[in-house]
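Form predicted on its own, single chain, as structure tokens, below.
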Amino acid sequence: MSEACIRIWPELPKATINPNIYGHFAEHLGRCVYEGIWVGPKSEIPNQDGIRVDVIAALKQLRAPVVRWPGGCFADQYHWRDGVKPLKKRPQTTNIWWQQSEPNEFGTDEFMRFCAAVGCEPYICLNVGSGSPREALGWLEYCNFGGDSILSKLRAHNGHPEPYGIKYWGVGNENWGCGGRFTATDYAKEYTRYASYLRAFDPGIEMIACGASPGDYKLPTFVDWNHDFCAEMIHADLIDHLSIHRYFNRGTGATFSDSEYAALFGDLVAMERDIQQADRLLGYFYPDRFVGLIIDEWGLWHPSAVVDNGLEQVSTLRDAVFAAAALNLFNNYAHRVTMTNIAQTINVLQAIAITDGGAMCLTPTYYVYDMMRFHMAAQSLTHELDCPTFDAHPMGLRQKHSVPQLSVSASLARKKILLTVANQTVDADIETRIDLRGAKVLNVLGRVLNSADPRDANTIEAPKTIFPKRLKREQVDGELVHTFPAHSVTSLSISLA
């Protein structure tokens, strides 16, 4: 058995964990929106006004904060108006990106029910691709204006007479790539288009720049791209969050090798990397105004994941390790990143729960969701990790890097200290002590998400294979150490005297 100390200090809080870091993402994409999220209110699957009770039900037991919508690529082709008319109006068009035909039966107001479901904030992905400055200022009319005019008349005739008040717009997706491959000057001078109007229109409004993204449509680097737009975007009062995307692979969805298995952790060291060149590059262009750092796409996309599939994919109990391996790194980095979203809710890519009809079951990664979210709002703290570690050549990155079998994050909330750790070795218990560094213990209490096999994963006909167990509550007297078993995810509630 391996051996490790993590040491933390309570009394040397880093930052506040913005609770948008435990956020989501749903695309019109394959099964994502509808069967996904929508059924229709006529459907015999139980539905609320429409809306999956149990998809509700799910997320609320997350607290789910944010989700982000419509899109993803199919935000740059998506054009508003044609899902805020009467149903029957409402045409069916053909979403190009994924070629599957869309209903529009799913529009901003079905959206904003579906939030109002389940108690998140709506972040709206704007057309820049494929639309107009004026088209997005009259979705922001529409949603947002408390005054008169024909959209929030519009509005009001749709069933909400008051303003959403939605707060997070982003100005397009990967407009890089699928969102009409730009330049990076060229979409700083678009974005200072749109923005202009939009924050003239509703200066409360938080406004999401699009980042470039590693490795996509052979960009110069992703810092030079990064760079580029942040030198052209010298009206700083326009910009509020930077976002870049994420996705990694490696072998199958669950039969990868042992070496697959490790190397996909190591990939987490490129993420890192991502992090660390947009905090300096903000922190060099806007030293008088804080933007933040937005992940709004990350995750697991395995090979299998394709268009023809509606990109579905098993999801194992490696994947919920990497995810809270993932959420680890962005509450160790809360003082720049202000959202992630995962991708995506429902069925696509690295779902937290897949469908089958009137059936569902949640994947492991809702789990660590689920386990994690008392990070929400709390104090990231200051931590030492000393463990074993494992060599690894992330992915873009021209060297080896050693990486550390223990991933760790702490947060401090009503004198309760969470700690949560993934074990992202295929066979290594690690035994750990925790060193508070004086603090006095009162008790912990803990669960822990494990199986025999990191391929295992959750379905439809045996959807608790991989289920969170309850740790034995423990009266500490003296040393803290507790075993962390081989691929799995633990999270600790400290009570401190």
Given for the second form:
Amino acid sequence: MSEACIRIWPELPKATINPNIYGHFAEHLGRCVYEGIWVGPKSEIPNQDGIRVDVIAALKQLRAPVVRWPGGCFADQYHWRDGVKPLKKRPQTTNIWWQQSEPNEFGTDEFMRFCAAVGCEPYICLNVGSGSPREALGWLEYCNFGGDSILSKLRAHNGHPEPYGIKYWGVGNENWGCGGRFTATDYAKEYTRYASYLRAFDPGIEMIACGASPGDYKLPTFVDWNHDFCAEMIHADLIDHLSIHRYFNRGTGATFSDSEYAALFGDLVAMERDIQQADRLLGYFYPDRFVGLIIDEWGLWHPSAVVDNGLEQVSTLRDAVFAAAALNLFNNYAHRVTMTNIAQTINVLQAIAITDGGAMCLTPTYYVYDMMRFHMAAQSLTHELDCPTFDAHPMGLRQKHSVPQLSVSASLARKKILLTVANQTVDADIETRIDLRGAKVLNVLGRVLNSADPRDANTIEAPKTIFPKRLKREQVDGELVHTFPAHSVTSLSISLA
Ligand code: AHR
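Same protein, different form: I have the form predicted on its own, so give me the form predicted in complex with alpha-L-arabinofuranose (AHR).
All chains and molecules follow, beginning with the one already shown.
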């Protein structure tokens, strides 16, 4: 048994945790949208206007704040007008990147009905790679224009006379790669062109520029792309957020070795460095305007997830512990991180649910979102962690790093501290003293997500193998001490007097 200490200062809030940190991403890829979300109104699978009711219920339970759509790489070849025609006239097109045909049954209005049913904000990613500012402007007009125009009439004709008022608009996706292979400087010029018209048309929207994703497409380094983009994009009024991506893989989905298990958690050091570097750059280039950092694609991408199987993979307890550690990291950088979107909502990559015909199963990662949802809109708290470490060599970094065995974040809302602890070890239970710097504790409630082996997963046949267990309510008179089991996620709700 190892020992640790977490010190938390309840009176020292760092920043409000933007609820959008707990966001999702759904692309027209494999079975994410078609079958995962959309089955059509005539399906035997229970649906509301064509959208699976089991998926709506699952996302509602999480209070999912935002969903990014329609891609991903698909966004830069998507032509929105194909998806707002009468159903029978919608063309069957091709989805180049994911090598499947696109029926265009799920278009803007279907996406908006999905968001309304879930109660989340929509985030649309525009087509820069094969589109034009005119096409993007038309989409914005279709969605948000309250006056009289052909496009607002078309929206009304399609069932929505009121403007949708969509707030979040991404200007392209991975434009250094599948989004057109721009250089950072050329993309900045293109971004400026798009953003000028979008902003003029609807000053209320928030625009998201495409930043770097480390390690892909022989990019110039992460810092160089973001730096060169910001240096060229001098119109601070045109940018609200910069988005970066990061995917992780160490070993295969369910058969990784213990050393691959540890290496994966070491890789979070690399993501922390991405956030720190982007934080510095945004502060430097836009000193007079707050520009948020969005990580609008992140998660585990196991080698088994390939185009041929629609990027599907097994999602184990290890993936869930990893998700909790990543969300802890985002909570801890809440002063800059304004949104994150785990890839991808249903069936694809680190999905929160998998479907098989009419059946659905929640992955261990789903339960992490359920356990951590109370951080949304809470105040992220200052904390210190003393705990044993392990050595890791994070991807893309030259030096070895020493990584704490525990990952921690704490937040405060309505006199309750929510403490989330991910035990990042394969085999060490860690007895931990939780020091609240003199604050009086009334009681502690909690849930723990754990299983005998971090390789355990939920399946359609055995959907409850991994399920959070409630901890007994504890009255605390003196010191608060808790043992965090190996490869687990624990959320403690600590009521203060
Ligand atoms: O999520 C799968 C793909 O990964 C996305 O389409 C793309 O943006 C990224 O490279």
